[in-house]
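The form predicted alone is given below as one chain in structure tokens.
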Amino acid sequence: MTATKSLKSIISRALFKRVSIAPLIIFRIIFGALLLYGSVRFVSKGWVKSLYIDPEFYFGYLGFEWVHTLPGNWMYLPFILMIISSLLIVFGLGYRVAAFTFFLSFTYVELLDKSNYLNHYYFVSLMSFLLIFLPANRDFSLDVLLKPSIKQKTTAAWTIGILKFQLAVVYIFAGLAKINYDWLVRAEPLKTWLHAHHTRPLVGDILRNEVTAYVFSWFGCIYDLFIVFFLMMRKTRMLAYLAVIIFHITTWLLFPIGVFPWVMIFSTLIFFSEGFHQKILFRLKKMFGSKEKKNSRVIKHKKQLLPKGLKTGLITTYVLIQLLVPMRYILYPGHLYWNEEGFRFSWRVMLMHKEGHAVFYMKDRKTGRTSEINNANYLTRTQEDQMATQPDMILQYASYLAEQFDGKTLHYGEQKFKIENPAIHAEIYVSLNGRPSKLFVDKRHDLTQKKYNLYHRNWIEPYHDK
């Protein structure tokens, strides 16, 4: 028992001690700007009429399938409500209400189609979820400014130690699941992705050379292994972040990734120190004319709402369902990168290049006829090259298509035929990583009688990699 009540009182005093809030106000400025700068790209590349307008079809999420697009030219609002919300956010006017109106409208479009999953949006829904529960607008903000008595200049360390952890999450089992035969042995699909790009002039010849494509994967893994430690101590800090710049600017200019190397350089200054934030900090209001008063008194602590115990449950539950949910594939078994069962929500960053060709039947089980169906007509083609190889939404589409034909009346010359429970067939050919096409589908199998859930789907041919 004595042992217990020191191991709590050790987390306790780690969790709740006073810091500086000046990281935590740099952050909420810096990420707000992102957020805000992603929104309008998104909008202003037309974006949101081409994924959420336009689609006939969207494969929603297991669990979330009642989660709809809104008609027509209304599903520019949550973008517009993104847009006025991350602003309030750099501004710190409103903050928390601000904060709680970007994360929902954003999980809400992310969770409308996942053809559209990138481990980045991932990534923003958790930060700005976070964002919620942190009081980052308790300096240099407008809410301060309407209301000063709010304004602290220190604040728990578990509210910055959240964001670091996230972050350590993100790099952490990026760099474990870079741990494998075809990243470290194959350089794949690195090999495959950078030769794309070998007219490019100047650099052309040496992206195309196979001793680059295991540069960058070797380097790669070692990077995501070990940043977060280096940027944890001081000495390494400096030549860390040096690495994180290069890194993640290599990427953008190689890979369409957006916005997120720009998010990953920028929000890891949360690592360096309080004196390098307090000198940004004190720079910022020294241009926008803000002046701390001397001997300003210190506002005593509130009593905070919750307990510092069920605090400190609600934090540790986070952070074991961070580290579980990417662990999660270790309960189905076959190859990880084929069947797909626990990849989405671990991290897995650009590890795999699959292409796929899918045909799929309609079968009228009276008659037995059969009729090949152009995918086109009912999906936009990146749903089409996403859903070729993954799963669950192979099984999604099947169940749409037999919902499109069942009661349709269809013509073979002057006959007709009305179909009723129709049978959807598939025959799926995948290559995983540069290998050539393997069946992954057999057409023996009617789709619409298996099921969509979280369990292994046998349905899948086995991985043979000969």
Second form
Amino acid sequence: MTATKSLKSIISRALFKRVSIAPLIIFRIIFGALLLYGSVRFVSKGWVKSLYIDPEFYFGYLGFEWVHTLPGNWMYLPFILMIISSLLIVFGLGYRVAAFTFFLSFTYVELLDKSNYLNHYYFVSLMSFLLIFLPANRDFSLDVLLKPSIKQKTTAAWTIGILKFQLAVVYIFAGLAKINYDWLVRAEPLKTWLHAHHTRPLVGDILRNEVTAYVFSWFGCIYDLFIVFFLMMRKTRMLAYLAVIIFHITTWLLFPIGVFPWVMIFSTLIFFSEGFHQKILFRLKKMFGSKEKKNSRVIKHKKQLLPKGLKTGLITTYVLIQLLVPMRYILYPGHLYWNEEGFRFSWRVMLMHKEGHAVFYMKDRKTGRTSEINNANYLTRTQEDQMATQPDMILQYASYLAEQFDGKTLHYGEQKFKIENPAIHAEIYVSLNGRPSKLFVDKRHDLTQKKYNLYHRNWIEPYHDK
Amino acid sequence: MKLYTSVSYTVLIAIFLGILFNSCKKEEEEPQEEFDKNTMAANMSANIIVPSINEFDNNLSQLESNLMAFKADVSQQNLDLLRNSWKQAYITWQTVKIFDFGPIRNIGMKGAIATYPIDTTDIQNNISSGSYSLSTAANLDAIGLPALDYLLYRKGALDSLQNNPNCVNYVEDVINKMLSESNTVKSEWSSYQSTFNESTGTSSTSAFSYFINEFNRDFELAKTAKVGIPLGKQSLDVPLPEYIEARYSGISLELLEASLIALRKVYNGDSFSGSTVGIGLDDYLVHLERSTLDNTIDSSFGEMISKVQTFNTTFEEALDTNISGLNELYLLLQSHVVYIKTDMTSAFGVLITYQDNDGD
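With the form predicted alone already on screen, would you show the form predicted in complex with its partner chain?
The next block holds the full complex; its first chain is the one shown before.
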């Protein structure tokens, strides 16, 4: 009884201890700026059109298939909202509404099509979700300027701790995921990816060297596993941060991973000391001429909205979800990379190179005749590439095809075929991490008879190495 | 501090193991000759791409002068010469069309030269009205080599060309349009060549990525458009002879053979003229220690080409008399797609994605 009580009080003290709010304020500004940059970049690359207006079909997430695109150019709306709300986050104006708007519009877009899934998008969704609940506007913000009474010098420790926790989850799970045969023993897929850079001036020959692939693989694994600990310790922090910069800039130079390196480089600043952040905040304030009244009485935090116990419960729930979701793959039999069951939302970054070729067949049940499908008629290039190696998308596409043909009358030459409830088959070959391609889905399965759910998919051909 | 030291040890041990593992592995390996994508690209452009574009341009000039000769002296004999130079251009085109990136892509040459099936009604209407703009999208299926297939080989072709001045003019306009396109591409490649040779990175916008992607796409197109669709593979097994390429001349299978030979030359890095062997995709695979895959691809090319050569009829006749032969051919083509698109591409580490990618 006393043991649990003391544990409770330890947790409570750890979560609600008052600490300087400066790290949170700096984080708000930096992360807001990154969100702004990411959103503007996305629009300016023309991806809104190519990813969310042009396609005919979208691969929704299980349970979220009701999320649909907006008609035509209305798809720019969520992006405009993202740009505005990220600006508001930076300036701390209408902060909570802005954070909520950003989270909602960003996550809405992400939920539309899993062919665009990236771990770093998931990361942004989670971080912007957390931002909604953090008092990151309680200093150096337009909100404070408008209503000085909300200003806080301190914040509960959990508000900064949760951000550190989230970053730790990303790194450590990414590191754990790298402890596998392909990554450590074969140095794949890095060997293939690095080799392809052999024509780069100066570094080409180094990148082509097999030793480099092993060094990168091992270093990357160790880096991911331990960097958070080194960042947390004062003595190693500067060196660790140097490693962060080198590591992410290297990945940025070698791989098309967009803003992710910058997100990590800047987000990890959260691990720096209160003093460090206070200094930056002080300089910022000076730069913007905001007068810090000496001895300005800061109102003691007012009555909390939620009781501490409930807060503790909610934080614990979030933490548990973050720890359990990446582990869910344990529940599935078979090879994780091959079946991709429990693969997403698990911080498995740069781990595999999968290439597939999928031929779909529509079978008229009455005549037994089949037609080969030209995937390009229904999917974009990216969608087709993603679909060809991911079982859940294969099923979604098959059921979409069945819908497309059901009830249609097809005229070929003099012949007419009324298609009803057609069968959809597929023959798919996949190559994983540079191995020779193998049969992934056999033509014998009628995919319209397979249910799309979270159970293990036994219609995927078993994975055999060699 | 304890954690710190243990971590340091882990790092050290890991690096040590990594090096150890490598030095062991290294000893087993054969010393391999240095391979360089830039050298391969230089070979491709100097010995295959540019020569084939030049040759295509020559073929079209020949076609044009043969048309002039025909106009001056309308005869079956001169029509035959005209047809021959048309056929030669069409054969050369099977190489040129692989390189649908850079200058060729910029002017949409692939669609302008060889969109089929053609729309004979559009062609007829253009000819009878005598006024048309051949560069409109609506006229894509009324121009290029397939339009000439119809105009030079349809029933009573000689008669129409003799008696209908609009008809000869149309042929001339179609040829001139192609000539101006091949001229443009020819001159643009002279400056693009160095870009192509240098742009060998892995990003989706590098010339090398385009090249690999178009190589695969061209093969898939040969499989689907030249064989699959007319064979009825996309129409519930109902053959669609109206989709046969160059249906009027009946040279569809010759074009398929030329296309496969062209792709094999590119794969092997053999020069367009066929006289020299250079560095090609095959050498790249061997360099990546994938010689088994190289052998598979090489023999698969051989099988496909000899299979095409077994047909001694036109495609259209084969649809009636030898559909099983065509089906066997199609199967060969289909398995080849997996070798080049899945296995070869993944070995090269070429990224096909156009968006950000974190490799999942």
